[in-house]
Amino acid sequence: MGAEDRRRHFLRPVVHLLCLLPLLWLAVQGTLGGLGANPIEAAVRFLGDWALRLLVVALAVTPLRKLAGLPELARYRRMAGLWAFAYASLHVSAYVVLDQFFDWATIGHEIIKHKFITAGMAAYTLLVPLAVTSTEGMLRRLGGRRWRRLHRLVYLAGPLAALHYVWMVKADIRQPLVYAALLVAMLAYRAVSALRQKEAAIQSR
């Protein structure tokens, strides 16, 4: 085994317990009763939190790869964003299962009637099928064409968990902001370079 085979081998175990961290940490004050007064409340928001954390993790990757000249980051973006994915569902999960006691009815009303709950739906059902599709093996059925059109659907699911986060907070939006133009700026980037692409194709032929 390589260097470079030793090293990758030793940070992936090392990026999924960082990953893992956040969810032990809630595990542990729930345990002890450190969630507040609303541990409820304080579970969905926590876990709503870190999902978006981990997709503008994800999304950060490649303007990173690119900018610091690191390619073997390249390797962990799918990495952070399943776990993005698994944060989100377990946001969901937490609201459907132990804020709503599977009121079905109450829920539909609710993602109606309210627009942050509207936009975070909507984010974490553009992110199912590219989760669903995560797989090497998904890659090859769909093609890699395909299959990049596909996921090209967590730039729409960015803004709105952003947008999500930002109509629910009613009081301090300092750190919803934060994200919003985080993923702004990604999202220029990748604008930006995939237009210098087209014009250096252009200009090639």
The other form holds:
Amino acid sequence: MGAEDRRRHFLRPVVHLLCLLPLLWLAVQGTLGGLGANPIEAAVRFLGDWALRLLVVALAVTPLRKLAGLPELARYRRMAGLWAFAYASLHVSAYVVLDQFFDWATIGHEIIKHKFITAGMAAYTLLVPLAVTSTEGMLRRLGGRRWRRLHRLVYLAGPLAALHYVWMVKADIRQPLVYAALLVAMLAYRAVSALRQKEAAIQSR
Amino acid sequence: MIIRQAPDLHGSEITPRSAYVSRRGLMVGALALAALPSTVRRAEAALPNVAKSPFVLDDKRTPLEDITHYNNFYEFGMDKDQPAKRAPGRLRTRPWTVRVEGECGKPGTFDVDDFIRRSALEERVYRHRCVEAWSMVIPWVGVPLGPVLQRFDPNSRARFVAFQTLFDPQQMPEESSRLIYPWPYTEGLRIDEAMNPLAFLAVGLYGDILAPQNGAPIRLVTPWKYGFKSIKSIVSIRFVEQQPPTLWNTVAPSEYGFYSNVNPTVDHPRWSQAKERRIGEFFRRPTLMFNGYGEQVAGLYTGMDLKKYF
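Same protein, different form: I have the form predicted alone, so give me the form predicted in complex with the partner chain.
To see the whole picture, the full complex is given below, headed by that same chain.
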């Protein structure tokens, strides 16, 4: 095992642990009663915050890898994406189970009538096929080209998740706008690099 | 001196400042205060001669800890735990003067301590329904608003009452930026709403003077309306002819109407108002029309389209 491999094997569990820490914090606070007067609301928001943060992290991997010249970052993209999906799943579950307690009528009403819930649910729904096809086996089965095309859905899910947050806030949208700005920056980076690749392809023809 | 037992109350959390704000001049120093057992300080800050009122809800009261640590008081920050961290020590609640003016025969001012001494205080246990779909049961201490307003002799042009919170960015840090919110906080009632026996001026909570984060030293309580109508830390009351601008209605008119009566059939644009989570309970409970006070207030709105005048 080379030094490079050892570092990789050492870093993987560290990254997993880092992603697990917010959840551990939530579990401890929830057990000790440290989530304040409205622990359900606190838990739902906390899980949503981390889902969005990790989604931004997952989307930042590729630009960072290219800009900073760190090709080994690539392997952490799936990890961050799956952790984002895990927090998003817990966020949605907490909403359905703890907040609404399976009141499907109200949940359905909220999804149809209230755009912030619509956006959030749409974002989550788009993440499901990405999580399902995240394995090596699925990548092989789909083929790289189709797989990449499918996974572009994240560029819809990300902004929808940010919009979910923007629409949730009463008036001071500065904090959600930070996430939106980060997402826009990364989208712009992708768009620009895709255009450049196209141009290069045309010129080399 | 009466020493009351208060085993489930965090006396140390609320009373030191309420004790020192009113007795600062008599204190030799902070050490003298710290030397007193907290139960003694608590008894000293308690409001005297509080009578029972007919408006006492039977439901389990929300614990004082929750009432004082889960607050929307954006002048001290947008997170619910920030007012409890930032209001005590910043907000100087004594001496405090309230100005009453506008369309009335006897405009004037009153000092809050005088007001407390001269008033026949009563306790009212009201439901408190926030527009964010959570609720509490709160034992307020204070006086009905109507008779207080009558003393200033409002005239026939007094069709509305406009209220204003303190404007002092030194004491209320978030007021230093008017980028998003047009500080100071303002609220308003139609005159007949203000004269309704349910409308209440609170100076206390759980038998003690109000904690700063709850809108000390004097605040409005209109239990049939969403909580944000119950303006905190009032410095001005003005009788006016036209419907006055109010902060939330100015910031987001599609979400926060002037009336903002609790109404389970009119959704907030972003969420349903049909149910609410009472703090401390797991299951949401159905929200009641006018927060359960229809008997007292429904008559104020006969013939009005409550979907239009939400």
